[in-house]
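One chain comes next, on its own, written out as structure tokens in the form predicted alone.
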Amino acid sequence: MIELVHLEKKYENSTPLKDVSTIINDGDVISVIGPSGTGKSTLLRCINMLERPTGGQILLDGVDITAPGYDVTQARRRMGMVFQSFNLFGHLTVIENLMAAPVDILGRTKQEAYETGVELLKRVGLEGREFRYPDQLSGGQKQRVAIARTLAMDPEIILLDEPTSALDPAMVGEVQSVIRDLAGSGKTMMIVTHEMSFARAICNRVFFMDQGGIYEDGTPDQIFDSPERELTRRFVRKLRVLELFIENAKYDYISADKEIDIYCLKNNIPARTKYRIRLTMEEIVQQLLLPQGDILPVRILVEYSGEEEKTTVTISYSGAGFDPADGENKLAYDTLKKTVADISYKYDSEAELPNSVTVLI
């Protein structure tokens, strides 16, 4: 069990952790979420004593590991840390990366460390890559090696700091699969992540961090479906809603596509739905609205419901009343209509953007 008692971490120009008190039970799998800069990574680094707290205590099974004179290597032998940047030794082969710490720190024989390393590589799906070097691996493979290296120390506690953030979207799934397997192993785990659907799927607790600490602590259902505090509600709603604004003719549609990719990845939105979101933008905005002329600005609001597996795309715009169904490009409208569940239009003269098209996917 880990107990944090009034934990504080100050830097010269900021205090990411002001007063953090909580208990992490044996076997807990905790997802740590929140806006950037709210101390999520700092919390993990303090627990592992990679960052020394400036106040408070960290009790590991009742022992204060922040106390003067305490040998922090004793605590680190019980904790493994997986970083977003892999931190593999480039001059060592994969198996040598796995063997180094068990031999040097735990005093295991090279043969024992080698056999354990081979088994761990099988576990993370990298059998047969023992003698490759890190620069011969993909990003996802490097991160799986980093996880195997952590497991080679047989830690009781595993801390993962945004383990998929440095990966291409195509590689995220293979690393998440390994972490899902670990989450069912009974080890205590804390995972800083921006992948909300993944966080929800693997954990039994969620820490939402803001205002210098753990702003809200609850079950996945509570945090993601019924948060009790205002900042949590705002954060969760923002995750579920994507807003795009087209203010001029030079709008960057490539960047918009990237934002849609990130939004769909974070919310585990199926590929077919992502395609239809893009198709809605292309057919309604680019093919039907922009040729009309005076319709800017345009606001696109995408809302996804995982529970109902439904997506609503609302496109609001300026100008006189114009229903895209009445546009000259009948092919664009009919193509979209055949692909989505419903398209509706309304005009409200009192609204800031009086025209509104709602597409149900």
The other form holds:
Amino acid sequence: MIELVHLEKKYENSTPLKDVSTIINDGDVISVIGPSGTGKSTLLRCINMLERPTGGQILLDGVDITAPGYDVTQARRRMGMVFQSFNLFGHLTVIENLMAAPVDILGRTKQEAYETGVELLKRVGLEGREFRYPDQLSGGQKQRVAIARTLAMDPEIILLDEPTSALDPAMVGEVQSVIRDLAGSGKTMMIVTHEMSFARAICNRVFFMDQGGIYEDGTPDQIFDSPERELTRRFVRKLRVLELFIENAKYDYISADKEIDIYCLKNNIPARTKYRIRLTMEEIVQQLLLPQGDILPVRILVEYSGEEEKTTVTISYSGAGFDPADGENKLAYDTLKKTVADISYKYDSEAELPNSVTVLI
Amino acid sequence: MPRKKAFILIIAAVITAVLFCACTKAAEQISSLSQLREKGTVIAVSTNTPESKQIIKDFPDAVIESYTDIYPAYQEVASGKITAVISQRTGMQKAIENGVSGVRLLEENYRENVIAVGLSRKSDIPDLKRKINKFLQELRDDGTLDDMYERWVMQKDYTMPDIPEAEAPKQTLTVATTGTAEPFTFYVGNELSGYDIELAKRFAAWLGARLEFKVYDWGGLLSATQAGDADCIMSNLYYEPEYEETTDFSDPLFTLEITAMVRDKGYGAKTDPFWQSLRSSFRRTFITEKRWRLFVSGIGTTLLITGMSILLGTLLGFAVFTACRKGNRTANAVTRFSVWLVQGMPAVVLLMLLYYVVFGSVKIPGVAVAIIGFTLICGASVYERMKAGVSAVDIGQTEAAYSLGYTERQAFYKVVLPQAMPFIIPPFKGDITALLKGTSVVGYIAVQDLTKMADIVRSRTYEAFFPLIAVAVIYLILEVLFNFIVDRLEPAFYPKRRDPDDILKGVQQK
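Beyond the form predicted alone, can we have the form predicted together with the partner chain?
Once more the chain from above appears, this time first in line as the rest of the complex follows.
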């Protein structure tokens, strides 16, 4: 069991981990997901003490491994680490990579280490490659050797830091199947990954990381199907969001238009969709809402999901209940209605901006 | 192939042209010193001799060239590159008798130099000046001094008389000499001989002291007595009032005639066929007086200094790197400063500082100082090479080792260092070659290495060409030898070049 207590990692210019507290139970298979730069790798490297935390504690079965006098090699022997860049020992053959640590650290005989090594190579599908040097292997093979090297130490916990990110797409599958096999073996595992469907398939728990810590922690079904928090939802749906505010009637239409342009360009949004987003702006905001008066401020939220290629524009505004469908300019409303998939209106007196029109493009 | 031929032809043409120009340079026969006063004359003199100072006043229009060892200038007078050499009549006479041709000496003398024994003020022998003057007086009174001059200088009888050594000596007389001033101090085979050597032997016997010679360049003699490394200088030393500021002098031994050597216009071009002259050069450089033994002993010294320095320097560099590896701030600062100090100054300056200043008051052989000096130089470069090599290994290797449970030490020796070696060895090979060549400056601190031995031989054969070529060839061979040794050792440092059969030695393979 690993217990993180107010863990903090601060660098000179950034603080990837502000305050992380959680418990990792034996047998947990945890996927760590989240946008880049949110401390996913840092969390893993702290647990393995490759990065020394600047605050808080890490308790491994109740023992604080961050304590000053503690011999971290003891903790590291119980944890295996698989790196994004493999880090196989370049001067040793495949079999020696597997034998080195058991012989040097666990005091196994060469014979024992060799036999375990051959066994593990078979397990990761690399029998017969014993005498290759790492630079004679493909990326996928290297990563499989690296996993076998970790297993040779028989660790209780395996930490995988983006194990497939440096691989050709064609090789991702072979490594994933080895990891999948491993996930079923009952060992505690933590894997940092960007492969959502893979993460979902192998784990029983997901850490979504953002804002300097574990932003949401739950089962894969919770996190991927019904996330509770906004940033998680945006992330798992792969939502790209643009938010615009209009605070007075003479707002800068040109620059708002430009922002939409940049947003579409950045997120590879098709030209047709871009045209429809603009049309929504033009018809609802310019033609229907602004002439109405007394509706400021207006908030425009554009959400584009790359996964589903779905775009919604939500326009919220204040004032008394007003459905644009009842507006004077029928022509504008009908033009838009014909172009987009759906327009719906909702009035919620509790909300800050009670009116909201949702346009599904 | 045609390009290579053309290249050789061009080189040959250039050499011929240079020789032709040198030989056809117009020159009229010079028969008096006054003719040297003309503009455009080039006069060669020995550095730090009384005549070298007087000449500047007497021949203001001449170009004066100063030579540490004057003998290479003789050939240049013969070829016309230099108008005259102004030096000792006896020495130049001897050179002509020994085969320097195309030159002659003027009848008139330019001046006379007083020759005396230089005395250290830091000598361990008490009352040295009074003793040597008493000794010289005795020698003068019984005619031995005149007899010595007659035999060595006039008769050229180079037989060293049998002088019994002191029995059960209680002190040591250390004599500084150059070994390059025939007939006063010179080498026969690898033994010192000459007027000054006989004098030294007699004086040691008279004192009841053990005799030890130290061989220096002309420039090093005075520094040696000044530092107390030698008790006295017996090397055809001129008495000079300005030297008296730092060094004492005995009563005069004799006076020397100084005259000019000029080109003999009547002498035709050398008629010796090329191969014959090459053979005679070879004989004079290596065979006569068994001079090859000088080369052998020089090679031994050079190899000793180079080999020991590489060995100790590598250990030193490694030890220092290990000490600094964990980033101790004080250790790093001290190391950075030392490396900067050692690498920042010329090797010869470092050696002289060690010899005359650091170990100035300690009796320590020059070879040991040379080994210490080059060990520092080698150590500094090994340290730098290791630093560069280790930093070239990806940090991921260390992290992977840590994550498997290796300690910092194990990770360094088992994972990082083996992978750093391929970055360290190739530049290290270059360093070895540089070190071997670099040792050629040890002559400055009285060590007789290969280069110094070639100097000694050149001073006897009056030939620059052959001994220099021989030395160059020997250095090249030694370089090949060192590289060969390193090449043999190399596979041990390249894990990937191991014999595949050795990789799993002792394991029963499936």
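For the two forms, the rigid core is made up of the largest set of C-alpha atoms that agree within 1.5 Å on superposition. Residue numbers count along the first chain shown, from 1. All values derive from a computational prediction rather than experimental measurement.
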*Two rigid parts, two forms: what's the rotation of the smaller one against the larger between these two forms, in °?*
68
*Look at the Cα of residue 314 between these two forms with the rigid core superposed and state its shift in Å.*
17.6
